[in-house]
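Taking the form predicted alone, here's one chain by itself in structure tokens.
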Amino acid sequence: MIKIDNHINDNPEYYQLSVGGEVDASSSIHLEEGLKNAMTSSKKIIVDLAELEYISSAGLGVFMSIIQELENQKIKFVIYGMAPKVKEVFEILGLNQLINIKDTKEEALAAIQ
């Protein structure tokens, strides 16, 4: 089961999406909706994955599918707070080369400025 929480912060202006639980084939649509909503709401997005326990290839595919659109729209996008197991999956697939990944929220906020 996936849990998504999102909100816009005014000062400094950025969109924060928090994703928790498990992202699998059936719940990845909710992740995609959350990311698309974030992308239409702000040019600065941080994604908190601290509560993410599992992500399937479908969930990873959602992140992969937005990379080009992030570049085209010049959206600053940073993921942070990944558990070591989740971070390892991103690294094995090389997503850490394509997506800015930080350990803490403070580092993520600094990266989108």
Contents of the next structure:
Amino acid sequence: MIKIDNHINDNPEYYQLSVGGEVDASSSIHLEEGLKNAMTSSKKIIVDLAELEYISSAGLGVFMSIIQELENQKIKFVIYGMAPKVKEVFEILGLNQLINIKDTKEEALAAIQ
Amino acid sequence: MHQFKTNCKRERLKEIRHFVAEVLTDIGLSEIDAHKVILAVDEVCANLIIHSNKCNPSECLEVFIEDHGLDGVLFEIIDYGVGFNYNNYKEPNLEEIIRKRKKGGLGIMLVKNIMDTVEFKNEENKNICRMIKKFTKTK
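What I would like now is the form predicted together with its partner chain, since the data block earlier showed the form predicted alone; can you produce it?
Starting with the chain above, the whole complex follows.
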């Protein structure tokens, strides 16, 4: 089960997507929808993964599939708050080199300004 | 030997992960070691369910786990769909995945990174994925 919430902040302006639960081959479609909505709504996106308990390659693939579009549209994008076991999955494939990852919301907000 | 049998629906992946987690906890693995191995089993099962069996719920999948002590933990995943030709597998280039905005191709990369041994073979009408992981136990 995946849980997705969003929040739009006006001052400073940013879009916050919160993703919790388990993202696997049966639920990654919801992550994709959440990210696409975020990308059509703002040029500054932070993604809170503190409540994310599990992510498989289906979820990692969703993040990878938007990297080019983020660059093309000049969208500032940061993910943060991952538990060590989830962060390690990103690191196994080297995605931590391709996606801006921070520990806290404060660091994430500083990175998109 | 621990055994779990289910049908080929994506929604069954969570149950498979739950089964593997319970067995690994009994064997005495740390949470972080167990998490990666659960992921590897999930990746293989997802591939078999989606690609080999086209999510056909009348097809089944079996997961076997056996603790071989110092030789590691053996995982066998058996299905009866279209076999995966591991010999033809080429590791995808991450830059190409990004450029082409593809979402697949990462699962087997994860499995190869996590497990010590990975073999796919076909015997009679069944496909067998055999994986071994060695680790330090906490119990």
